[in-house]
Structure formats: C-alpha cells, structure tokens
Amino acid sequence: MSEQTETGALRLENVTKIFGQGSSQVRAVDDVSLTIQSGEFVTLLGPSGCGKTTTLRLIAGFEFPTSGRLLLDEKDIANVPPNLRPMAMVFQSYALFPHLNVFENVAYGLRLRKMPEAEIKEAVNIVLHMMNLVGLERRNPNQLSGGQQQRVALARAMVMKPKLLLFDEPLSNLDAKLRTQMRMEIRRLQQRMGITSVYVTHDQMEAMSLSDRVVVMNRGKIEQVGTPEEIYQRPATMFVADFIGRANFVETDVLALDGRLAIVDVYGQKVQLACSPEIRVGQKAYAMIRPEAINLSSRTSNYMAEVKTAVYLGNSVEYEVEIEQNLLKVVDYDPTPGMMFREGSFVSMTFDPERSYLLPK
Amino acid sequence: MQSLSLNRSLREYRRLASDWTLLLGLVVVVVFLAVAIVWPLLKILGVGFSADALALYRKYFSSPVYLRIMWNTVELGLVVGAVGTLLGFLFAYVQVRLDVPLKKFMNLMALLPIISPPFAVATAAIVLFGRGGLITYQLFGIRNNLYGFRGLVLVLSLSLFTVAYLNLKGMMEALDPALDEAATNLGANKWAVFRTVTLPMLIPGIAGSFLLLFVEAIADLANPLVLGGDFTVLASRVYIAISGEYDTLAGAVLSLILLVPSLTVYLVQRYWVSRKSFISVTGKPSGRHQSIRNPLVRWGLFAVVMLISLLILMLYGTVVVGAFTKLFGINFDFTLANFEFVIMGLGSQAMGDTSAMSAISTPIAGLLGMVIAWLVVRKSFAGRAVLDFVAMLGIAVPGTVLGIGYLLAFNAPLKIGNNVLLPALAGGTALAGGWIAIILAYVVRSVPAGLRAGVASLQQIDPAIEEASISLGADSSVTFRKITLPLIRPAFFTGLVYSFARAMTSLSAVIFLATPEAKIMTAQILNEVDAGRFGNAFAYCVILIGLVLAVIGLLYVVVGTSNGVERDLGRAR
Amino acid sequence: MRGYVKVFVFLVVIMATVLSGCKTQPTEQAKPAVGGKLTVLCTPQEDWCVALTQKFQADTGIETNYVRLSSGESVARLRAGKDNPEFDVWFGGPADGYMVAKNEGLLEPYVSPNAAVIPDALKDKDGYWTGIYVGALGFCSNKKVLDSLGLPVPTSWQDLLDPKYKGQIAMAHPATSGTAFTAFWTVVTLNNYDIDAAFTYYKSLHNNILQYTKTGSAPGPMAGRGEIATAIIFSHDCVKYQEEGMTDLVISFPKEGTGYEIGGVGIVKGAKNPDAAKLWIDYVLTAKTQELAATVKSFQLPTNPDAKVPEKSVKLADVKLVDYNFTKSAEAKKGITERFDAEIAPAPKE
C-alpha cells in the first residue's frame, strides 16, 4: 500500500434531509453547507439527534438528501448509490461480517473488485500488519476483543484506499482507556495516509484530539465550524460554549466596544473581554467564563462567594459557588494538598478575562 | 405536500431502479404476488359480487340452514381457538416453568402436528375413540359418537395447538425472570405472581394464539369432511358446491362469506394484538426462571400434559400400526398389503408428483420469503407495508378460498382479444399438466412462514453489517447473497423445512387443482379415508411423514443448522 | 457458508430424480397398436381403477392414467371441462349420470363391436354409454350394532325411520355420489314418481343419518367398523367389505323393492385420444376384462353374458327390483341433488 493515496475534497451545499411525511416530518439535517479539504480530518460533533449521523449517512449514500447538493471533487454524487461511492465507513458496532474470519472480512471489498488473489493477500497483509492484527487472520470476529474488532473494522475500510473515510462513533463501544489509545492510533494512521476523513462523535474529547476542524451541530443545523481552539475559546453560540467543555454564563451589560474587545460589567467590576462580532453597545450579553478560569482564594475581596458543594476528584477539585444568587461551576486543576474549601465557607473569587468570552444574549 | 411526497416516492423508486438486481428482485416479487395472490382473489371478488351472486347472499342470509352453517363455523373457530390455546399454554408452561422429567418427549409430541398430513389424527381418532373404537367400545364398551362438533374440536385442537405452543413458549422464555423476582420480593406468592405478572404479560400471546387458531380452525377442510357428521361448516360446503356441482358461483359466494371472519380476525391479530406485546422476543432474558415447587401444581400439570402427550403418541402410533395392519380394530394381522397397494398401485404417481411439486416449490418459497423479508425490513420504498401484507395473505386466506380463486383465475387461458396473455395453468389440459398452478399454490401458502422467520431474524441483525458491505462496494444483490443470506441461514432453513412440510401436507388449497397429470397425495388420502380404506390411508400418512422427515434430515445436513428452528416456527405464523 | 447453494443443487437433483422416476417408466413397453395416452375418469372403487388401468396399459402399451371421482363429481368435472376436456373416457358409475352427461352433450356416441353381446336393456340406444356391470342397492348392516340397539336386520325402507336408528345410518351425498342418487330415485319410483314424497321420506330419514359421505361406498366400512348400524350402499360393495374381513356385516334388501345401477362406460366428447378411448371400451366389454373385477373383490354382475358370474355376487333374481327409469331419473337429477343439498343435507336434526 502506497503511503500517498488519492484522496478527495467534499462539499455539501444546502443539504436538507427530511424524514417522515406530513405532520410527523422531522428535519434531521437542515440546510447544511460545509467544505472539507482534501486530506482534512473533520469531526461532526453534537448531542444525539443533532443530525450528525444523518449527515454522515448522506455522505456515505445510505440516505439521500431531500434537497441540496453533495460534491466529491466537484462531482455531484447525490444520486450515486452507496456501493459506487469511493468511500469506506467504520461503524459504531464495527459491523464485522460474523460469518467471515478476519482475513476474509478485510479482503471482502477487494474481492468484490475482482482483484487477483495474490494482490489481495499482499494488500490485506500490509493493512493487518499496520493495524497490529498479524496472527489473528483466521479468527472469527466473535473471538476478538473489542479493540481488536475495532482495528479489523478500520483495516477493512483502509484497505480499500478510499477517497473518503467515514467514521460513525467508532469508539463509543470501547472502555475509556482503550478509547484513548485507539484515538491516537486513528489520528496517527490518518496523518500517515492523508485520507480525507469525516468523523462523527458526541464525545468532545475525541473531537478535540482528532480533528483538524470540528463541526458542532445542533437540531440539524451547523452551530459552528472551527479548529478545536476556536470552538473552545471563541464559541459562536451559547450552545457551543456549553457543549464544548463546561461554561458559566453571567448576564451582563455591554458598556463599550473596541473592535473585538468589549468592556462589560461582571458582578460590579468592569472587565475587558474578547467578544463575538454580533455584540453591540448597550445590549445585554453573556459573559462565558470557563470553570477553570475562576480562581478561589481565602482572602477577602469584593467578590465573595459561598461554597455550596465541593467534590474532590484527585487531580482536581470541583466546586459550586454562589454569588449574587448565581451558581457558578469552578474547577481547580491544581489543588493545594489539604487546602480544599469547605462547603458553607466564604471565598474570594477572581476570573481570568483572557480565558473568557462574550456572547450575545 | 401531496405532490412533494409523491415526488419523493418516485425518487425512491428511481433510486431502487438504479440498483438493477434489486429492482429485478422487487419486480419478481411483485409479479409473483400479483399473479399468485391478487389476481385469484380479485377473480373471487368479481364472481362473488356479480349480480347473480347477490341473489345467493340473500338466499344464504335468510335461510336458517345457512345461518346455522355460518354459526357452526364461528362456533368451531371459537371453541378450537380456546381449547387449542389452553393446550398450547399448558405445554409451554410445563416446558418453560416446570422441572419435570420427559420434557423432551412432550416437546416432540407438541411439534409432531407440523409434519402430520391432514386426516391422520381424525382417522386414528375414529378407530380409537369412535363408536366402534378400539378404546371406547372394545375396551370400555362405550359407543362414543365422534362425528360432529365434539370430535372436530378434539381433532382440530390436537392438530393445531402447536401454533399456540410455540408462540407462548417463545414468550414465556423471553419473560424477564427479574419481574417475577421483583414481585416475589414485594411479597407475592407464586400464585399471585402468576396471576398478576406472568398471565398479564402473556395476554397478547394468548390472544394472538387464540385468533390464529380461530383462523386455522374455520379454514380447515379435511377434518369436517371426514368427521363433520351433521355438523356442517362453510369450508365443507364450499367443497361440496365445487366437487358435487362444479358451482363456482356458489363456491365463490360461500368463500367470500368464509373470507370475512378469517381475514378480519387475522388482521386484528396481526395489526392490533401483536402490537400490544409487552415482551420483546429478541431480548435475551437475564437470570433463570425459578421452577414451580408446589408438588400439587407441578405434578398435576405434569400429569395433564403427559396424558395429552400420550394421547398424541397413541394417535400417531395408531397411524403407524394401522398402516401395517389388515383391518385396524377388526383384524390386527400384520400385512404389507397397504403399502404394496399404495406404493405399487394408486399411490406411486401421487407420491412422485407431490414430492416433485413440493421440492420445486420449496426453494422458491424459501428464497421468496427471505427476499420479501429483506425488502420489507431493509429497504425503504412506498408500498413496503402493502408488500408484506399481500405476501401474508397466503396464510390469512383459507385454503379453500385460495383454491377456488385459482380455479377461477387459471382454469382458462387469460386472453386479451385473441392473444393469449397467460395460458391455462390449472386443470387437466393446462400447461404442464396443471403443475404450475399447484406449485404456485404451494409457494403462496409457504412464503409467509419464511417471511416472518426472515423478518424476525433480520431485525436482530445490525443493519450496519449490510451497510458495511455496501460501503465496501457490493451492490444489493451481492450483499444479499454474501452477507444477509448466510446470516439469516437458520431462518432460511426454517422457511425451507416449513415450506416442504406445508406443501406435502396441504390439501384445501390444491384439492380443486389436482389433475390426472398432477396427483396430490393428500387428495388421495382423502379418497382412501372417505372410502373407508383406513389401512391405505394410514400407509399413505406414514409414507408422507417419512418423506417429510427424510427431506428435513437432508436439508439439515446440507444447510447444516437447526438453530432456532422451533423459535422461528413459532414466529412463522 | 455456501450451504444454500448446495440446497438448490440438492433439491434440483431430487426433483430430477423424482420426475424422471415417475415419467419415464410407462413408456418402456410400448406396443404400436394405437399408441398415445389415455386418461380415464374412473368412478368405481379405486382398487378396480388401478387394476384395470394397469392391465390395459400392459396389454395395449397405451400410457393410461386415471382420476377417481364419484359419479356426481364426474359429471361436474366433465361439465367444467366441456370446452377443453381433460378426460378421454368415463368408466363406471350408475347410468343416471351417463344420461345426464349425454343430455348435456358431454359424451360422444360409440357402438363397440364388442357391445353386440350386451343385452339392449343394459346399454344406451344411441350408443352414448354401454353397460359394463349391474348391481342392486341394499342395506349393509353391522349385526353386532343392530343387536346392541335391539333392532332386527332392516327389510324395508320404513324400517330405517325407526327412531332407534338415530345417528346409526349413513349414506352418501346424492350431489357427489351416484349410489346415493340411486337410493333417492328408488324411493321416488316407489312413490309413483312423486318427488315431494321422496323428499318427505328423506327428511325423516335425515334424523337418523350420521353423515353424508362423498363416495357412495364409504358408509360400508363405517358399518363394518361398528360406527353405524346400517349403510345404504350397493350390495356388491357390501360383499366386498365382507370379503375384506368386516365379518359383522349382513346384507338385506327392502321388501318394497330396491333400485339398481347399470355401470356405464362412454367416450368423453372432444376426447384428445378418441382411438385409445374406443379401444378402452372394446376392452372393458370383453368377458375376460369383466372377470377381472372379482379379483379385486368387486362383485358387480358383469354385463357380458360370457363372463363368469362370481359366486359371491348378489344375483338380481333373488332381489325385488323397482322399475328404474334411467331417462326420467337423469332428467330429474340436477333438480333433486340441488334441492337435497339445500334442504336436507345441511339441515339440523330434530
């Protein structure tokens, strides 16, 4: 298998998918437009029912769009049946063929291409080697561990040298440790092969660690497209802010605006925050403050908050503190041993404006 | 909105069409269903609603005699439904919940009727329990009149309860034992658990079994013909109208009258009761059911079910013994004359014809069942539900009704102007000696079993497995052949076994279609039973059962699995 | 894994074997005489049908097939297949049915050279059917059952109306069976052709009937097994069952007079194999063929005077016969069977 495979660029133009008829209609994908560069790793991220899987299945051809265009390397593929699309998919359930052994599973697609037996053997062996599956060729899928099954599924897709690799929550059935490990492996392989990849997950950690760009979806629509940093630090909407990591929202007035910096009043103190382009002076807005951006200390200050709950998690401590009838989430990633604040105690609170962001109401 | 959805379904079809093998499959299925089910039924409707027919309805519905026949039919259905369901329940309960010996034997006895030809039980019952019966009269001196309602209920319940047994057994096995444990934990004793948890959970199964038995009982032709006495039912009236007078008008009218309750009840069963089910049969129950320890309940139920099992064994034993006996009940000398007569004489052609027609229809029915199941479960297109429904009509429509439909539809060539669109398929002068119509009828009657088994099996297979195949470049037909079919092999096997057994033992749908070139074993058995030559009839039954068992055995060797056959058979109805 | 492919191969092989097994056999010993095939519509007891068709095939080389149907069913089938008949020749069953078929144009006349010896009374004057056997209707009773009911052997039609017979008599359904129609028409004749009077009789008899069978002879074994006391069947069928081991059976005849059948044979109109059909008729009229009947325990009286009368047969001279008018009975047949089917057969018992 050559390291450099021919790979594709994908464009979705105003794609809409409606399920059901009449009053029971559901707009699963609502006017989605997206461009994916050749070789790029893009993740569709969102809660269940947000349309990410449907979008992936539209790309794969298992569903057909109600309207809109789907272009692979600028060719409209909206009506190409799934088996003729140069893509390979890795399924959440792995979807290994239970009646075929590992080798036959991987060789399946190549056999359909009527590739000579010797070439099939070679190609399969390379992929199996790459995926650390050597020695398991004759096993049946039910004799493999979850991680092994996942690697077979990956090998089966890779061996096809597709223009586009599609992943449908491939790691969600694995335990936490294995998940992390496989995540790295997928990223490594993708980087090495350079295959354009679309990856669906509801796990933000996965999305952040794997992707060149993340597409956050909600209710069939795209909320934001951006690099992992962008969507974490500069979320376009409250939904994104809340979905990617955790966030506190403090209602505030926009006092002044200087380019993409705004002066706002947070609990009586004027601070300068980076802001979304929709922010206008005189409007109400929300200051998004990440829990780790808040600092608690035992000193006395103007910002006194009451500790409502305190949970010790080993490498961190999580608090809920109350200030002006608002409950704020606080994470201390560097707790001083023996210096945990007790529930009911009053603490002084500061936050880092650099790690906060202003969103329109 | 209307045009939009129309537009959409048009596009769905265009997309189906782009996969030409899939389209071909769909076309084959639709053409088959249209020719083999829809067209004959339309023919009956056409005749049954003609001007002449209306006068007949008036006559039938104002005649106390005919009203009586209609009531008889319904009464028979109700009582057999109740008794058969009770039997099925008892057998299933003992099988699932009791720790008693000989459970395998009882299971076998409950399954025996599947491969039993019609008449076997009825005939054996006459010689054992009739007025001159070996047991009733010669042992106890009782002149027990078996002809009529009581005899029919006995014989039909014993022949049909398998459906209820498999249904309820499957459900009981799927019941989560945790529910029982929870109830016990909350202070309920065993009886209270049974009354408040087990029984309510099984009610959809019980209702469904009752309704299915009702449909089968009112459709049965063989037993009322042999054992009816003065208890006349619609099915046997239809038969007399055709065979005695060849009065297709009366036949069609009576058929329609019979069709109404069977189809109604069938629809209620399928679309209402089965939806009410609390139990997903697919789920694997955790834990183990605690068996009942109360010795009175345990051994009482055991005794009842064992007794019935022995009764069934005795009835089939009589068939076997009777086949080797000169005159069962009168002269017990061993003889091979019955077999000689059947095999060397009148039976040879029927055996050959019936086996060949069944063998031809079996793979067709098996495959069609799987293809339809696959289309219905996996493919999305408008009319999917209709496809499923029409295919299931093969079993919902009583055999006699289907038979008359075939007579009306296929006895003469279908012509448009002077061009023969379809040559005659049924009757002695038909294409291929009438084989085609009989094979079609066999297939139609067998498809539903395979279809239901296939649907149940497919619903348990992750659709992603097939999508994976497609995503790797396989089209629909390759995916079906290389992935789907191997995965649903147990269901496919069930479909094949059931198709063959069903074809070999079916009577009502094909009795009007037998020709000199296409002789049907069951029709020959009817002749022997009717003429009172029970020895020959028994020999026939033994041969038929032997043939069915042999083919099942061979299928087992070739397809190589019987996993879940029972379960699938249970779902098959 | 490729199991299902094997299934098809396997089934196809089975199919082929079965097909070749049953289709190739008969053609082997073909003799040139007439050749071709013959499909017989056969109404007597099945074993006679088997014996006769096998013998005919062996002697002539004509591939001979048969379907056994009762008399009424036979006419119905002939009627249904009128435009495109599936049968070549109809063999056996009372002449009433043949008269009906003749009147409806379902038969082809043929006067066999071998028919010359058959008495005129036993064949159609126009040659549409020729008699092959004669037999009288009788009561076939189980002595043991009669004894247990405290009944003497019945010797008149009126005897059968005794309420003690309730559910103890069986006969066939006149719509399907020629035997049963013969019984009905006998009562009509005894009532001076008053059909209503005959219906009155059968309505009363209905209360004592256990079951109307499809085939005429079927009530015989029911009596033989002790399920009923008396069967109304042809006496030669009763002899047959006695001979087959049902030793409790006794034959008796109504003193008012009883009916009889002339079993016919005739060519179906539009027969596909008319030559073979003619050959069949020639064949079954010979003394030698008629003597074959007794070998399968069919004890009808042969119509060919040269044929040996089986010892066991019921001689017509010993029985009082009614003057059975086959022409009249044929004309009335359809009306009677339909009325019987509508008014009597399905009616509840009193």
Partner chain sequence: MQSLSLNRSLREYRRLASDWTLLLGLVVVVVFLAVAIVWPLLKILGVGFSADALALYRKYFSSPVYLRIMWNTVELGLVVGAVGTLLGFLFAYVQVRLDVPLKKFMNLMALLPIISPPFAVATAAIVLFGRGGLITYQLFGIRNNLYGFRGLVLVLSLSLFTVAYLNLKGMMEALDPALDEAATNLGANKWAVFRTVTLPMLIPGIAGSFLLLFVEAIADLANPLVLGGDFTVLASRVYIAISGEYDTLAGAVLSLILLVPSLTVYLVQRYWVSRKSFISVTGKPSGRHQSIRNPLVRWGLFAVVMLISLLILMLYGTVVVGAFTKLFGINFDFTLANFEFVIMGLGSQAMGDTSAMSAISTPIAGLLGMVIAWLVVRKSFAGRAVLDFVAMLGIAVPGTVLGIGYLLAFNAPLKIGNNVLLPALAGGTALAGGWIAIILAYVVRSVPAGLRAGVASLQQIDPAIEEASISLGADSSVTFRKITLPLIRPAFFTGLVYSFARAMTSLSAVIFLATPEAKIMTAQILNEVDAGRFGNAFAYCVILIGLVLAVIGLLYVVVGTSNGVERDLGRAR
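Positions refer to the first chain, counted from 1. Because the structure is predicted, anything quoted here is derived from the model rather than measured. The term rigid core refers to the most C-alpha atoms you can superpose between the two forms while keeping them within 1.5 Å. First, how it differs from the form predicted on its own.
- Core-superposed comparison between these two forms: the CA of residue 337 stays below a 2 Å shift.
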The other form holds:
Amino acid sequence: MSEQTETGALRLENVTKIFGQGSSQVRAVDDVSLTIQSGEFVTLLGPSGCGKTTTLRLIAGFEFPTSGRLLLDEKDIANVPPNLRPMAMVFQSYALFPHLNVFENVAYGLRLRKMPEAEIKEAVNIVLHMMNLVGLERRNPNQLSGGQQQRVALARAMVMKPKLLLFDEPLSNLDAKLRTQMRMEIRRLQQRMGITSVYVTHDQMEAMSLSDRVVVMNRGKIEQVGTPEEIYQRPATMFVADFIGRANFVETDVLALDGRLAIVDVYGQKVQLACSPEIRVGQKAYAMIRPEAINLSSRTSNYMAEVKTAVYLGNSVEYEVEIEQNLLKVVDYDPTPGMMFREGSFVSMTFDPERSYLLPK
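Since we've got the form predicted in complex with its partner chain here, give me the form predicted on its own too.
Only a single chain is listed, so you will not see partners or other molecules.
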C-alpha cells in the first residue's frame, strides 16, 4: 500500500452526452476531448450546469455517452458497466454503510473480491494508518465527525488500489478550516500513491490547490486546460478570466503588436501587455487586470482615482476605486498599519503590466 504501481491513463475522444429528445434535448457534454496522464491529478471546474459532473459520471460508468470514446489505458470502456471499471469514487455524501463500523466500511470492497482475511486486515490497517483513523476501527459512522467520515470514505476508495480515483465534490459538506486540511491530505496521499485522479468542484481554491492541471468547463464544453498558474495568469477566454479569481476588465484599443506583446491605450497611457494569440491590431480588446496587480499611493501619477469603498479584512484591504467612470477592484495584501485610504479620498493608481493580460473583446 506504500506505492501505487498500476495507474491508468485516461483519454476522452469527442465525447457527447445528450439528455432528452427533440426540442427538449440538452447537450450536457458537448464534443469533449481530454487526455489525462498516469498519476496526474486533474480537476474539472466550472459553474453549476457546465457539464463537469456529467463528465465524471461518464468516466465512472453511471452514464453512457451518446457518442465518442472513453479509453482507459487505450481500452474503450464507454459501454463497460461501473462495477467492471477499475475505479473508485469518493462521493459528496460519503455514502458510508451505517450498520458497518469503520474497519468493515473500509474492508467492504476487498471482501467482495474474496481476498484472504489476513490480506484484508493488513491492507485495511495500512490505509487506516495513512488516514489517521487508528483507534476508530470499531466506531460506527454516526459516532464520527464529518472530517472523520470523509477520511473513511477516502480510505475505502484507496484501499482498492484503483487505476482511477474519482472525487465528486467530496469536501462541500465540511467547514472552511476542515476543507483546507482535507485538501492538503488528499493531495499528499494522491502524490504518495500516484493514483490518477479526477476531481469535480465549483470551488476555485480547491481546484488551484489540488491540481496538476485544471479543466475549466462552460455549457458542456472545455474552455481551457492548463496548470493553475496558466489559467490564472493567461486565461484563454473572457469566461475563464472572470471565473478564476477576480479580475478587472478595461476596454482598450490595440495600437501595435510585437510578437506576443501588444501596445494598448489604457486610460490615455500606452502600455505593453502580453496578449492572447487572437489579438489583432486595430481591434477592441479587454485588458484583464487582477485586483492584486494594482497599487494605490498618495503620490501624484498619470492615473488618479477616487476611493469608493474600503473594507478592512485584517491581512488585507479591499478597495473599489473609480477612474474615468469605471469601477476597479483593488486588493492590498500587505496594508501598512494606519495607512488605509478612506472612502472619498483621491489616490494615485499604478498597475503591473506583467501581471495583466489582453483578451479579445
């Protein structure tokens, strides 16, 4: 149980899932193609109704595709029933058996495989140790906290040594502090065991902290696949830029191009920004400026703005400032004590072009 030796590479080829018939048809998943490498942790991220959960259910075998192929280690499993797929799933509801204690919940799948009792005991004890559940073996689920129940659900999945581990928003029932702790534990265990993992969430923080790559979905389609850094700093579309984190969008004109850099006019000043490959000279575009890329000061500069709101949050201050009738969000993550700008005051505004990005309108 110390290492995972048999991992699975997953490939989706032009997968489509249509619910309903005729005029009531809904394309829940629309021509999705995706490759997940062995041992990789990939998160499907997006708002409700974007197709992420249906995609996970297609991978698990709870739904079958209308068209397209699902290949695990190059074998098409699109029509294989879920009980015959070498996968395990961790559910949002934990789905523990209330009449079985912790040990028997974890051992359940191994008993179905008719493994020898000594091997079951060894495998279960190892995973209980990994999940910090030692001493709780004889407790029933109703005697456990939410975090402990989640650990049992994770242990039950991992003890099976699946080729693919699937997560359906498993942390949504936990409080914020416990969610952060469980994220770290899931990532540590996944890396230690090397199990290929597919995780579904609408929580950007979970996706960014857990994943090797993030798949951002919208209306059944993939908007972008990339590392957390790539999708945050270089979003492929306006939807991704707006959905991942927070962003200001400043309309501008593209004056010139120099490779992957564009010269644009931002509030009367020429600025050089990294840009999308779709940017063309002469077109309207949006400069995406993250709130943390903007700095405010009491000095005079080319950009003067009025502070409309100021919210003190302890380790940060969040502002809304108005410049040329546009409201911009600003976050100061290292506020100087006693130097918070008051609502109604005028401040100098500068932003870091290297932390901004130009997208087509």
